[in-house]
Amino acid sequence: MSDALSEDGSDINQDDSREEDVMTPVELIAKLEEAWLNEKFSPELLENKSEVVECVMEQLTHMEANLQRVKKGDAKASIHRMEIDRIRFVLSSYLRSRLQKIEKFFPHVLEKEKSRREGDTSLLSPEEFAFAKEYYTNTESYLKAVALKRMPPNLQTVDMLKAVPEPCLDSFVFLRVKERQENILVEPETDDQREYVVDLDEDSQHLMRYRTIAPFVSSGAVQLI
């Protein structure tokens, strides 16, 4: 018993309860897949999941190292290789989806990042932020070199926020409810309809306007599918 106590008599195992929960590899991949589907089906750029991405990349490194120790001809090797390729595909697709949205909505993405309050989660990772700024600068330089400098002086400037369309938050998305939500206000589709309130039961699936459920996507209460 003395081995389980520190010098001041306290239980050293209490330190373990204060440590953050560590995700298992299965839970980590599930987090990646959830972020991937949400990013793939949402019309706007979501908050970055750089911690998940970094952990998955480390996990892939360990899996590759373990694969090298498997004997040649072992059936497990091909199964492990397929799983590694599957995870790499999901990870690449997730990052590609984010880059495509940054390119499509770059002035709005940068404006949103600029206006976020201190302490709020960053929309972009440091690498994505650098990419977005460079993309903005290159696009602006290209427009000036190709078109704007040939325009009359009063037309040689362009407001990127007005020139580039914003994400359409009124588009419809499929979703699965992970946590029950009550009294969700649904806006009318036409002038003849009225607002109404619905409850979203756990594990139920719906087709709804993204704007209505966007906060629940961010909180993890619903999953886009």
Given for the second form:
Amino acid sequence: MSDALSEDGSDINQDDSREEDVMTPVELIAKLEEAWLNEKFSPELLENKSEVVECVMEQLTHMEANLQRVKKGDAKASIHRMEIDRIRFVLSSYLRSRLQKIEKFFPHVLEKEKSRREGDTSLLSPEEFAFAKEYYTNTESYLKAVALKRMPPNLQTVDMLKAVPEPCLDSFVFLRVKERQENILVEPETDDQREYVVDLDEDSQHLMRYRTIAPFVSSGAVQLI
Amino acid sequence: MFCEKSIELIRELHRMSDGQLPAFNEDGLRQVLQEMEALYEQNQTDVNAAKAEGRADLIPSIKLRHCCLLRNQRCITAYLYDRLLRIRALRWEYGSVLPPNVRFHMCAEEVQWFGNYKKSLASFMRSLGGGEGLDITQDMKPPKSLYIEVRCLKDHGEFEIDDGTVILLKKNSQHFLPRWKCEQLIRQGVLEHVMS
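Switching forms now, from the form predicted on its own to the form predicted together with the partner chain, please provide the structure.
Full complex below, order starting with the chain above.
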């Protein structure tokens, strides 16, 4: 009896994992677009989606290979070509906006990575982490070589964390709600305002401060637009 | 007045508004560094005097000089950092080889920084998607159509497109080419997108 149960149990588990793994191309592209828009509009760097990136790249190679087999001058071929171009644009644009944020906020991004607890997922993909580290050393040694080492002894270091501006989490973002959220505390902007609580209905659109809804962006409950 | 030279450096960059790179102002930088050295030495002697003879009246001027030193340091790093950002933008605009007139405006260390940046970016792009690689400096604009009409602005020689056909890019000739092949040439100013 117990054997049968455990077998059943393992079967269910397998099914579950299979369901997670199998994603139709349509779902995959939707995921990529979601990540792309969120990354484009959020002021800070979001968690990396390297799995999606890898899957999309696989998909692209696959599509390119399929295209090679199609006869020349086929009308379908150019439609597919267009589709490939579009997907590649979204993918590149997504990776570009991440890289831009890494470059813009590199000391803060690395600091966050350093203070990350064991087991927490990293914001950066391994490639991005390598890039950020190289960017940091490169920039730091450049400043040293050109100016800092020629300055008086007490002024030869610059605190990068203080010198490079932090991402502005108080900037406003447009968002669409995908899952209904209740009792969200909106902090006062000015001294004469008081904090209040709002409910976000599904499919409603809002303009809010990023700081307020940042957790819902990373959980996928809201979509930045 | 202290710090005027360093402000002048910042102003110089500010005047070049649209991300252009002015020549590296080695002379200006040296003058600021000299001013800093002088301020520092004066401060050292005053600090010693204040300690040895207990002259509290020297402290305000020490503080003033120290503020000037910090301000100079800040201005110089801002000047250098802003230049780096402009140089970075050039990598995305022109590709990995810079035109000579831009290179001429950079100092040796900047050229080195650019080389390192180029390398980091290249290895980042190569390692994307599990080692497959993707050039993310391409596809800067959302694609609207597969083929675009381009006009040659200068002689570029022969150019091969995907299906193996070779075309001659001659000045003032007009072609109908796949967009993804011409993007970089357009940015380099070899081709011009003809809008009908």
